[in-house]
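As C-alpha cells, one chain now follows by itself in the form predicted on its own.
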Amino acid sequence: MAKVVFLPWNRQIETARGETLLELARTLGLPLEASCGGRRTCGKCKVVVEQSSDPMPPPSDRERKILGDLVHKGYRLACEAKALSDLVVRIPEESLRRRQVVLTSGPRRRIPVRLRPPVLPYPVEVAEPVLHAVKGDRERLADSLRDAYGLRKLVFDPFVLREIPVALRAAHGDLTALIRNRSEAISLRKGRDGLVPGIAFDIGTTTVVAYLLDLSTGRSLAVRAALNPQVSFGADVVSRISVCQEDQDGLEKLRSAIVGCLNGLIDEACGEAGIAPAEVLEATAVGNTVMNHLLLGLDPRYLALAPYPPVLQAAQDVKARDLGIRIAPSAYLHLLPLKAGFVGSDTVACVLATGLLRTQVPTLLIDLGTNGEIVMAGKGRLLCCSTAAGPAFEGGHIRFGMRAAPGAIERVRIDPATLEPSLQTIDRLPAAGICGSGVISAVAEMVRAGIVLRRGNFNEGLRSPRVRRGEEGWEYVLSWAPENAVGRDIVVTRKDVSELQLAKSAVHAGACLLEERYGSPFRRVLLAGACGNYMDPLDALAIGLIPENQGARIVGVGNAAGHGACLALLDTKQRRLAERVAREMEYVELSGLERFSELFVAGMAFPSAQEIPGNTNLLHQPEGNRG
C-alpha cells in the first residue's frame, strides 16, 4: 500500500493500485483543476512532488515538454504521475480549482411575466365524515373541489393521499390543496395563507444556478450558484460523453453529481429563504443537450457521432423523486425542449427571455462558451448554429487561463507608449490567473497597442522587457512573479492568441453564415452568459469575435437561459411558447459546410491589427511614434 499526503490541507489518502495522484485527489474531493478531465491535454494539474519514500519514475516527455524547467522544482502533472510509493504531494495556488464567480443576473424581486404558474392554491372546506352515509377522505375532499371550483377527475399522487387523513382532521376541515394544471393534487397544507414556492434551475457545462421563486407573486426568495461538479471529469461536453463511453459507471457517476449539485442549491436557497426543500412545489431546468441527458441518465454517446441526435426532444415533465431531486415529493421538475445535438433548452430558453421571437429587428443572439451557439432572428424567423468554439472563452487551453473566480484578470489595459499593462482582477485581489472576458481583453489591447498583429503572431521588434521570447515562442507579461498569487510571471502567450483566434474565428464564421442565411444585417447583437456579459463590446470588435456591421448596438443580456427557466417556472404558456419556438427555429449544421470552413479561415485574422511582417526590426518607441 502507497499513502500518499496532499497538502496544503494534509488530507490522506492510501491505494494499491498504482493510481494517478489526480485519480486520489478526485476521490478526497479536492479541488485540484483538469479541465481535459485527465485525457492529458491541458496541462493544468501541476502538483510538486515533495517527498517521495523511494524514487518516482522520470517525467514523460510530455511533462517535460508542458513543465519545462519546473520539473527540477519537483513538478509533476497530477494526470502522469502514478502514486507507488509513499508520497507528499502539494497542489500550488495555480492548480486549485478555485471559487467561482457566477453570473445570476437573476431578477431579485420580481419577473416580469403575466403569472399563469402551473401550480395553484386552492382553498377548501371539507364536511366532517357521518355515521349514516359513510365516504372516504379522498372522496370528500374530491367532491369539495369539484364543487367549488369544477375540477374533475381529479388525480392525487400516492404521497398526497398519504397525507389526507391527518391534513383533514388537523386542519379541522380548513385546508389548501396545491394543484397542478387543474387535474393533479401534489400538496395539502392546513390554512388558507403561505408561499407557493418553485424553483428554476439553468445547468450550464461550468456553472449551475437556482433561482427559487413565489409561484403566487412572481417574487424572488433567493438565488444560489454553484461550480458544476461534472468539471472535474471534463471542461467540456465531449470529454463528459468520453467518460460514459471509456466507464461503464461514468454515466451514473456524472448524473450523481450533477442531482447532488441540484440538491446541494435548493438545501442553501431554501435556507435563505427560511422555507424547508419539501415545501418547494414545482421545478424548471435549462441546459445544453448534454447536461440534459446527463441529468436524466440518458446515454450520451451518440450526440458525439453524426449526424448528433439526441435522445429525446420534447419538453419533459418527471416527478422530481424519480431523479432523486429532494423537494415535495409530488412535485414535478419540467425540463424545457431541446432543439438538436448541441443546440439545447438553454438555447430556447435564452429566446424566450429575449423576445426573439416576437422582434421585428434583425437580431443576432450569441451565447459565449465553450459551445457558441448562435441565433439570427427577425419578422418571425428564427435561425441557429452551434460552433464548437472550444473553451478559451473560459480560460480553458490558455497558459495561464482559470475559470472566472477571485484573483482572476478580467479586464486589461495597455498603455501604446510604454506598453506598461493596467489589470483589474476580479474582487481586486493579486492576479492569480486570466479569465475568457481577461483573454479577450488583453489580446484586443495587444492588438491595438502593436504587441499582436493581423496574422496573429507577434510583432517581434518591439523593444520592451515585456515582450519576449519565452518557452513556448513569443509572450507578452501581464504580471510579475513578485507582483502576483502565483510566484510566476503570468504571460499571454503566441499559443494563447491561437487558441482565442480559433474560438473567435468559429463564432465569427457561424454569426456571418446565418446572416447569409437570414438574408439581410442584423441591426443588434445580443451577448448572453458570463463571458459575452462581462466583455467590453469594443474589445469584441477588435479582435473580430462580432462581424463588423456598422450601426449596429451590442448589448449584454446576463443569464438569458436563467432567465428564461424563470419564466417558464411562473408561466405555462411560456413552457408552451418554448415548444414552439424549438419546433420553428431553423437548425444549421455547420460540419461540412464549405461555406463555413471559408468564412472560418477569413475570420482568423484581427481586422484592426497592423499589417508588419514579424520579422521587421520596428523598435518601440517611448513617445509612441513608429516608423
Contents of the next structure:
Amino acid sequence: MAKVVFLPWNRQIETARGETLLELARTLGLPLEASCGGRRTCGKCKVVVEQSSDPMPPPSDRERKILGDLVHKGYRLACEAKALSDLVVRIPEESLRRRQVVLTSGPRRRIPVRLRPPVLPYPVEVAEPVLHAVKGDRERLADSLRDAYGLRKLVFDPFVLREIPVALRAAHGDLTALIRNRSEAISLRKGRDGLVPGIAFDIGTTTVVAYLLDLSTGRSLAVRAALNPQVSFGADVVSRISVCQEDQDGLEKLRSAIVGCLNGLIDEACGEAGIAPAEVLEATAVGNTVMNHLLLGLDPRYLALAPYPPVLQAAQDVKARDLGIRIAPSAYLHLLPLKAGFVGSDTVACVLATGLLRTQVPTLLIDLGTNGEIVMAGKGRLLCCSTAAGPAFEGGHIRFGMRAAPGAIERVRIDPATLEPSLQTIDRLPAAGICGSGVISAVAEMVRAGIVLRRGNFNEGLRSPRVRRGEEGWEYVLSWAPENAVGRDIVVTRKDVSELQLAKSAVHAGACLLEERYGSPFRRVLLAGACGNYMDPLDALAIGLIPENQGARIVGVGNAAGHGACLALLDTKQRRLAERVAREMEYVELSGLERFSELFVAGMAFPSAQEIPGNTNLLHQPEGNRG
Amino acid sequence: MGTLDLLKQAVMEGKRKEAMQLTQRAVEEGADPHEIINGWLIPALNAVGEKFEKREMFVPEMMISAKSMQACVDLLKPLIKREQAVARGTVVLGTVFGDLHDIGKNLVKMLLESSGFQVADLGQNVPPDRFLEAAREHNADVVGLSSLLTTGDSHVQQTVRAIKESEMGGRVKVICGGAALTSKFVVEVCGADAYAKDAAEGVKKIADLLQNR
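Right, the form predicted on its own is done, so what does the form predicted together with its partner chain look like?
Up next: the whole complex, starting with the chain shown before.
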C-alpha cells in the first residue's frame, strides 16, 4: 500500500495498484494541468516529488527529454511517475489547471481617446521602374511617399527592405505603407484596406493582460490574460530580485519566461482576431518597476537596495524583435516611463487612464496589489507613494487564500443574529478558497457582526459552532467541509485577520500621509485593480482600508493600468502626458518616515461597530465584465 | 479592582485613552511613577508578549498595546527622579544597509523602551560602520539588526563581522531578527549571539543576553 500526499492541499490517497501520479491526482479531483489529456505528450503535468519512502524508479526517457535539468531537482511528469511507495508530491503553480479570472474590462467611465496612433497607413501608388532611368524599389517608394504626403528622410529597416520588392510587385504599384511617427516604415501591404493592429500589455507580478486593438478605429480586437510564469520563481518582486542575485542565469530565466508569456498572449489574441502576429505593428507595455526591468533584461538587484534606484525612468522605444517579442519584425515596443523603484509605469498608466493630471477634484487613487500604490492628485499636483501591503489583497498569506479563480469566495454576508454566512463564489462553483476581495468582504462582515472586535481579536463569548478555537487560534468557519471543494472547513483565522490588518493599515497610513502632504481632504477615491474593482466600497470603509472622509465618493475604475497602456497605444499624445506624469509626480518614500510609522500603528484597529457604514445586505454582482 | 489592575488591563487591551486616564489617576492616588512602570506597565506588556507566543494575540494587538503603554510611560517620565531611572542596558538598533523597512524594528524599540532599556535607534539603511560607531559612542550592551529583505543577508553578515572583529567584539552582544533571517544563518554563519523570530522574542532574548553576561 502506498500513501501519496499532494501539496499544497495536503490531500491524501492510498493505492496498491501502482497508478500514475496523474491518475491519483485526478481521482482526488486536483487541478493538475495535462493539456494532452494524459497522453504523455504535452509535458505540462510537472510535479515535484519532495519525499519518498523508497527511492523512486529513475525517470523515463520521455521525462528526461521533456524535463531536462529539472529531473535533478526532483521534477517528474505525473503521467509517467508511478506511486510505488509513500510519497509527498508538490504540484507547482505552473502545473495548476486554473483559468485565472482577470479584470479585462475597461473602466466604467469612458475616457475619450483621440486617435493619434504612432503607426498610420499611407496608401500610395508607386511608379513602375523604367529602363533608361533605373531607380531602386526603395527609392521609388520613398519618392512616392514624399510626393503624396511630404514624408522625407524615411527610415527603412532591413526587414522592411526585404518586403519591398515582393510587396511592390504583388500590389501592382498600389500599396499601403505603414509608417511610424512620419519617420520610419514599419510594414508594407497590398491594397488600401485593412486593420492597423497594435497590442498593449499590462505586466503584473501575478497576472499579465494583453489588449489587441485596431489603431485605425480604436476598436478592441481581443483581450487575453495569463498567469505571469515568473510566479514559479517567487510570488513577489523581491523574491524575483533574489533569483537574479543567487542564480547566475536567473535574470535570463525570468526574462525569457515573461517574453514567452507575451508571445503566447500575442498568438492567442491574434488567433481570436483572425490575424497573424506579424501583422501587429506596435506594442506598449506597463508594469511595476521590477517587471519593467526584467522585460528589458536589466539587472534589478539595485532595486532591492535603498534608496532603490531604477536603471532607467524614461520611456523606451525598442524594436520588439530585440526583446524576442514576435510581432511585425520592424515594429516597436513602447515602454511607458516609471517613477521610482516601487512606483512603476503601471501607476503612471493608472494616472493617465483616470485623467488625474487634469482633475480639479482632490482625488485619491489606490491600486491594490502586492504593493499598494497610492496617488493623491488634484489641481495640477500629483503625489505618490508605495506601501508594502503584502500579498493579502491577492489572497496570499491567508490560510485559505487563493487568487481570483473559479470557486474563489469573492463576497460574504453574515447574518448578525445567527452568525450564518452566505457566500458568493466566482462562477458559482463550490468554494475552493478565498480571493482578495473575499477576504476583505469576510472580515468586514465579521467586524459588522461583532465576531471580530476593534483590535482584530475575536469575540470569544459568542455561541456559534462557526466561531471556534482552531490550531492557529480563533477562527470563523465560512464553509463546512461537506459543502466545499477542498474537503476541509474553510475558515478565516485570527492570523488572517492580522495579515489583513497589517495590509490595510499600510494602505490607510499611506493614504493619510499623502493627504496630509497634499494639504486638503480628498473628495473622491478611485480603486484600481481587480481586487479594488470587485471590492464593495462599504467593506473598504468597514475595515478601515480607506480613511473616511465625509461625502467622498468611492469608485472602482477597473484595470486602470491596462487601460492606460491602451491609451498610450492609440494616442501618441498620451505618451507625452505619461512622461509629464512621471516627471511631475512627487514621490514620497514612506519607510523612512516617523509619521508613517505613527499612522501605521494608529490605523491598525478596525472602526468600531457604531462607526462603520451599514451592510448593503445584497450579494450583488459588481458592474463590469470579467474576461 | 484597583486603579493599577485596571491600568494593566487597559494596556493589555490596547485602550490608550483609558490607560492614560488611569495612569493619571494612579499618580493622583499617590502611586510611585517608577513602581507604576516596573510593577504594572512592564508586566502588562510581558503578558501581551506571552499571549503573542501562545498565538492568543497577534502583531496588530501587540502594536496597539505597546503604543498604549508608551503613551503612559511618556506621562510618567517627567515624574521619575533621575536616580531612580536606572536603565537595564543600552541597545543600538537599526535595519541593515539596503533595507528601508522599519516596522518590526520600531516595534522592538517600543517594547525595549517601555521595558526600561535605553535605545539608540539608527533608523533604516544603516551601513556596517555606522552600527559599530554607534556601539562605541553609546557604549552599547547589545546591537540589534533587523533585515526584512532576502537580499540583505550579506549586509547582516558584514555588520556582524565588523562588530565582532572590532575591539567591542568581546563585550557587545549582537542579535538579529526579521523576516529574511533564520537562526542557522544568523548564529552559525554570521556568528551573532542570538536570533529572534519576532519582536517579543527579541526583547526576551536581549534581557537573557544581559543576564548571562
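The term rigid core refers to the maximal set of C-alpha atoms that superpose within 1.5 Å between the two forms. Numbering follows the first chain given and starts at 1. No experiment lies behind these values; they were computed from the predicted model shown.
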| query | finding |
| --- | --- |
| Core-aligned CA displacement of His72 at least 2 Å between these two forms | yes |
| C-alpha of Leu423 off by 2 Å or more between these two forms on rigid core | no |
